[in-house]
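In the block that follows, a single chain appears as structure tokens, in the form predicted on its own.
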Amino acid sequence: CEGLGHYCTLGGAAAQGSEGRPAPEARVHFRVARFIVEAGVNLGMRSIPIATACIIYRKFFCETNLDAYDPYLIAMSSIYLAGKVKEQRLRTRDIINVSNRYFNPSGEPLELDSRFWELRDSIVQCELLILRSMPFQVFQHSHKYLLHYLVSLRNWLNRHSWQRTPVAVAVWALLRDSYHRGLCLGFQAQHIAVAVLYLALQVYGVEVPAEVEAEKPWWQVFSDDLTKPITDNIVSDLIQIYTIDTEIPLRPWPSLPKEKPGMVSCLGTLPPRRHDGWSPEDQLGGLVVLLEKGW
């Protein structure tokens, strides 16, 4: 996933607007990142199914402007491909219910009707789009660096201390968290893990074991091109997540795009309405961690 600079100014510090806000399109990722991760667990997805959906989607649009196609039916249809790619395959019926539901937590099931197989042949479309626009990429996700370093940082620092605090549960949400800026585009995998660790760690003021008597510091050592500029900048994105969390509040969603493309029928889109009320389970989990320690 590296080598797109600056994410294709679909999260990273190109996606700026005004008075250092995000810009709208950035903002509008943001959210539909966020429909993707709650759709997918409400599916019952695993981690890495969830998290090549968002990248699946993240790169269409890298390709792609975001006025050209609904990006709500870009997600569901990047759900639908991910669990291809990772097998776990997916109904397109339980698909469309969950965003159903999730735009509508207090409507009725959709009916099989004409607006029903219209949406279905929609996302059936899209998946042929998104194949596409990008032939044959293969995705590299931090999950399995993240747990190797888990695994030997456990051993690595003192048995009580790593019981006492929760930075293996930290650093899961942490990454879960990532993939709503796509930091994936612009860093490595082994970096990202690493980074997140260092973030944990920091919070929780836990220290490794000789770090100011080693040759060069612990995260190095699980990767060795990583560099202190690089930590830091993943981090900060990091923390730039939750604020942009906090900037955009659980209301009802701006309009979709009405222009659509006439290879790909959105008739059956459904507009995008959810509660104004918020709840924890609404809020991202490395957030709550931030926020438990003043951050």
Second form
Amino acid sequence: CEGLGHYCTLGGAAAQGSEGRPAPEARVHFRVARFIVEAGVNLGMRSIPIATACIIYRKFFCETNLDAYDPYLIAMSSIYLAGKVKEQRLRTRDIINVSNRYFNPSGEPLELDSRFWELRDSIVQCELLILRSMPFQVFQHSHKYLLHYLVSLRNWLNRHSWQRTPVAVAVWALLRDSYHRGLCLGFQAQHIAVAVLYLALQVYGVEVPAEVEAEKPWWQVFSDDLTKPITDNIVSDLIQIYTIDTEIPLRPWPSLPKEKPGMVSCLGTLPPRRHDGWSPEDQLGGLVVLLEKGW
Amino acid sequence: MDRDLLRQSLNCHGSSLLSLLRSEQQDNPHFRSLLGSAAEPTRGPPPQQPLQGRKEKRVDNIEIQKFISKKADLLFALSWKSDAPATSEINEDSEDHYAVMPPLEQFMEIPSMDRRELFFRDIERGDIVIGRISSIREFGFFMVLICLGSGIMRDIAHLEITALCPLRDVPSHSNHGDPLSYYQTGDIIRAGIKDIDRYHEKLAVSLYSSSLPPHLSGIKLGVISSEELPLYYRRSVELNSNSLESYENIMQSSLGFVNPGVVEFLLEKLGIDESNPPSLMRGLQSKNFSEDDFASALRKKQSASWALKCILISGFHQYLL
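And the form predicted in complex with the partner chain, for comparison with the form predicted on its own?
And the full complex, kicking off with our chain again.
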């Protein structure tokens, strides 16, 4: 993946197939992102850990071919990893249960059998796989910035105007939804935060008082290097997410790639390619590496 | 649906949004009834053309308008009101919780005239103000406002807004003698707004706690020290002396910004509920989630099932029959 300003091909314009519709890979990633968000809610995950899981998943498939690994397994490992890194430790058993339920809504709880343990092992092994594939990048989420911007804006707006307009809830919804695509891989965290706020104010027709008389517009205050074209781009990409949502059926599941040897069929998951049998020391080292990389 | 909110949006975007809404939400019964009244002119002087968009260039906005029209039933739903406390809050003086910033209007460099006008539009009875005594008369004392002590945090120090504290609103500090003798010009005073004449820009304050709303009644009114001045004001003063400092720099160098609990703190302050997370995706609405699918519920069911199987396998159940 290139740096800011370019999307991972999976999320941005390059992901358009013919007729401007999302390319097949992009559709898979969109669905998996939805899986992560839904599973995250059922696991009681907060917004930032869920967002982190989405990013980990996306970044992994920036480097790696979609055919090589089962995306849902990578997603489950991403959830597990994100929970560790963002101080909301989750148990693999819960991740497995919630994921199983997602694919088999009316099924019975999973048996504690060899398939269960294989799946658990796969998640842990994938975790290390993901860690080793991460390029060095300190990653920032928009949430913290957005919340501060909201406080600043709230003080300037008339309080009755603020109370009757659900700006805070709307921006939080927009930001959470934005992780269905890899916006944060293509734009700065602060820029996304401002753009989301800008969109919400536009939606509700909220005027920032004395905007016209100001020397500097409010959105420029929040981010010095933000420009109107960038804001418009982000807003456009955000809105597109909702269009894609209506175009991609989320169920039935994408048909899995041609049968690969050793495929675990209970959740339709593939074991990871490398079966090195990493030791606990390796696992610990991997986590340290991730934390050092600024996650 | 929230009629006023919808009208606010329509006022901004004009008739093109109205027609989009009509086509997107035609099956929505709530909207059909609202559409009649929302399309009518609001109270007050009727505008020339009721649905003329506020700004001329609405063409580039069509994407946003389509978005609004498709999601209108979610965006304008009454259930979306935030849970933030409707009552004004005390300014957070602790800099540890989050990055307390100088007022936004200071960065925006909004002219004093507009700040003044908006202050008098937005100030409310029961708000706490802080100022310096400028003169003492027989009927009370005047103070020049420095900053706010509750509710909206505004930059007002240079606006030279004065407030009167009448004698009857000054508690006496001794059994005899003039209550005013306790005070001197230059004293920093914390007081509650008691009366507002918005048109004439006159304010009357009180030093009695009864002038404050119940949740603020614990705040000490009267003389305060300069150390007790709110953090946002001190940051505002710093910004004045170094006006090139950016919002981002100030925020990122603030201790509160790196507080591990900052997100949780601000979510609560803003009334955003993570346990019932909002979304504009139809599939992610809270009604689509069931407690039966939560990790804890699944775990319980699974544990019970495993336990039962263990009993059956061990043959223990034979003893129960």
